[in-house]
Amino acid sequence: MITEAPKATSNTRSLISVIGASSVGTLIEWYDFYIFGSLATVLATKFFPEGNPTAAFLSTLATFAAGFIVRPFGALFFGRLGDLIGRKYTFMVTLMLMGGATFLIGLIPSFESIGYLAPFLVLVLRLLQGLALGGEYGGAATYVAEYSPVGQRGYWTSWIQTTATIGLFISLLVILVTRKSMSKEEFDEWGWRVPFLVSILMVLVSYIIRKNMHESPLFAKAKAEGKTSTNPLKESFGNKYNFKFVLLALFGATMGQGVVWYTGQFYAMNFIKTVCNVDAIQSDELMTVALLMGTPFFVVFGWLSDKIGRKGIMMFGMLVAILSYRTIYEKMYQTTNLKNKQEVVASFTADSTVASDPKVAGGSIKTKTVTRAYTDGTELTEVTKLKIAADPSAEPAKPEIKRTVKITDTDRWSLIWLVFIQVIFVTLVYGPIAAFLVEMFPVKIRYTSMSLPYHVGNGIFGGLLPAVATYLATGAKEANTLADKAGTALPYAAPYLEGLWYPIIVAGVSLAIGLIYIKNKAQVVD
């Protein structure tokens, strides 16, 4: 066992001040990071070529995932800085880097204006966001933990854990307010830029708050005694004993925690919008309510982990998620499945228009809009756009079909409760994990050592989830379409559930490793 400095003492008032300053900055970084995911369906139409909405959406999710992939590199770079020069100054840098990149995304011209330079610039800025976030979280969690009394770290660091979900919550809220303050056409044209541009104000406020913070007491003490590391990377990953705990933290905890987090919040949101076709404003509203209801449980489970240990809570969260995901998502799908509802035949309307294609000389666009209503109050709008070339011999374009379902209050609350259950799973695995990671590594290499497994688990395994799961579900749907055309048996009974195999398998592996190798007590005593 590694043992170190005597325990830190802090009074509650200064601790609240430290947590407040740390949390505000971290919350804003999460807000910046998640605007992109929250607006994925809109960004797909702005920064990628038209003609194949599914490919554009997958490209957007891939760009979104790129930010996650570089997070481990940010963890290494900024983690090393944090262990060399201190926690405070390092996450001041990450805050400004994140805010600047987010602001600039809001200024990039569309694909229509500058072609492939648009997605390239988005990718570069998304990578900078990922690097910044890679350095932020480890610093904030370490900073708060090193101020917290021993025996209360689960409770106090759980406030930092709320910032990721609150950041997503605020991003949805800002988007919702922006959508409601203008027409749908205005939002699609320029309104989507507002949430990106607003972030610069939040970052400046956070910078002012953070600049008055002091260095963590444990790091300051270690520095005064000459006990800080001169080569954190080598001591973290070149030391076999410490590296063993880095791998254990990754494969036994953060890998599973990452996929549970991103399934319960991001995949749920994408599923509701793109598979259930629920109206964008209704989707954002119900996600906002579910996140608001679930967020206090981060603190509940962080506090509980101080009483009964971190391991049992995190492992239980993975287990119930694995066992219930397919049931929950089947229920979500069937709640909005129009085949389960009775149509009011007399309400059917259909309207067709033909207009010139502004992008193709001599071309035209035929738009057919169909509306249907159902006895329970559900409404469907289906818009089919078909581009007609000026040359009659040209190969006909594939029609673009967009369905929007406006659901009833009853169905809305059904979806809210189903998302809320998933958020509870998230709070079980995520509430205690900051304290768990901090207590695995000694002060002098803590920032570096805990940041890497956290960001590989969340950035790689979790961040890839929306793209991988969407790809799996899309592939299953296309396989069914081909089989139907060929007159053969359909290979998938529920193609919309196929994407869930990714989080189920990853969390299952992490659960098995965690149950066997993780101990239910702190590895390091400060």
Given for the second form:
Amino acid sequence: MITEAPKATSNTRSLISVIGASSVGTLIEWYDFYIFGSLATVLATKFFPEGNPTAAFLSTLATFAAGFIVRPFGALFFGRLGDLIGRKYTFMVTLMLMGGATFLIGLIPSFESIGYLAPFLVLVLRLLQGLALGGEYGGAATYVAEYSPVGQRGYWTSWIQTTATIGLFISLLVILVTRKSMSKEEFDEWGWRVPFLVSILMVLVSYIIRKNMHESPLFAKAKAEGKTSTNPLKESFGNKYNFKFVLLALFGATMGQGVVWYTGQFYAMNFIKTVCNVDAIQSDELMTVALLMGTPFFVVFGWLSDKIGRKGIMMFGMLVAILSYRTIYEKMYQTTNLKNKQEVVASFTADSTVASDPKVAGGSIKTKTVTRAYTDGTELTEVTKLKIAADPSAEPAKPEIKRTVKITDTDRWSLIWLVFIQVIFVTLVYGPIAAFLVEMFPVKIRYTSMSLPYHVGNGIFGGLLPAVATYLATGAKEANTLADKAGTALPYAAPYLEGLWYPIIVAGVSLAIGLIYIKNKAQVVD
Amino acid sequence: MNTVKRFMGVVWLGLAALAGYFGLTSLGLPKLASGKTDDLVFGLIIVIVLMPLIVGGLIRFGLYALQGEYDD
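Now the other one: the form predicted together with its partner chain, given that the block above is the form predicted alone.
Okay, now the whole complex, with that chain kicking things off.
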């Protein structure tokens, strides 16, 4: 279905205001979505108390369901609306829905005050956040693309692509400023609500900016001519001609893009914190620097995709990611591996304390803290907590060991560069994808058709990455432990790298499908 | 190229079967059986959402490829 493009008449100034208004709204939606994850530790104590299985179940649902399952439904629901009544009004609704849900999370009383109603309300509002996000991105990308001159869609839509990363920065920044403006006790008591409540101000500003925008010219024209769809869902997924492109967009592009995106931005952060055991503040700082350095490349590769085509850039991004992930993660692991460093024996300290266990009557907790220093300046703190039951005949609990490594500037920069390389892969696959998806589907079903593969690829294939990768790595580690106990050869030389098979295989399949079936020119030109 | 596109349809059908088998036996069912809350939710997502998407989607994609729907 190749249709003739209308001549672009938008001038650059009005285009910049369109991009600005669209990007600010999308950025705020990402901010709202990430703020929940960034405050997860505090929220757990307020709404999902430890040791309560029902609250734990609701907490897991709130994390998984909103991030993965609900987003595609939001894409379908709001995509349909966007193709029926227009892009502008639909993404105004998603913005208000997201802002309202985030604001209300900040008002929910704690579990101590209202019991199970608290985690239940959090879950419901989190689901609304997921729905809103599912509807927002497709609307913003479609809106901007339909305002852009046909040969510059990669460049202009790439600004929308930067918002996910910048939204993460802002969420971390608002939390940091809030934390620094009050005591730790105040933050834990009520200060954590501020980042949620602040959202409503940002949403109102964005609403006012967006309110004055006009409907997308291509959609307005289609509507005036009576060429809009009466049933976008049926035309997108019930029509074989369009559905085959929905499948191609998913398996040949967004599936691979989703896992590369999550590996570069979230798995890398998780790996540095939990496998390399790097101090949390140092981890956040180095991730922030690497992401900031990489963010302009979304625009660079979006622009380049207008010149040389989208396919080559996205496929190259997947290929280099697949080929280099194991090498990069091995290098990250070895950079912080204390076996590669020389310990300063004289600096060793050990301290041990015993305190009563507040959760178990008569029980106690023995805490042993060991510190070690290394010749290059690296420091290790190892805290071992052992719960001792009141009944001496009870089975001894497994000790909890937490290692924190404070790395040197040299190692920090090594990690920054290694994450930066992964962010470049992200920008290669993600920078051009909005324009690629927009150009795959005609105006009348574009919002619906492009939103679904995007959110399935990112929300489900990408969103499951941390859980699947951790599962694979843990399985490999356990297999090594069993083999070690049995005295047989270890089946995995580097169990910490096993989780990477998920992004490597998924991106590999996506690369093969993309190379064979995707064309380097727009499927639809309007 | 059209011959390659059609032939690869068989590969995607085979991949759908493999993904379904390993997804259920190695990921989904062990998670459902573990008894932990996190694992239960994760297992349900694998079995109810991820596997039908991968298997169903790849089967349709493979069939379309075999039928020459993606031919130039």
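Residue numbers count along the first chain shown, from 1. Between two forms, the rigid core is the largest collection of C-alphas that superpose within 1.5 Å. Predicted model, so just to flag it, every value in this text is computed and none were measured.
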Exercise. With both forms fitted on the core, give yes or no for whether the Cα of residue 415 moves by 2 angstroms or more between the two forms.
Key: no
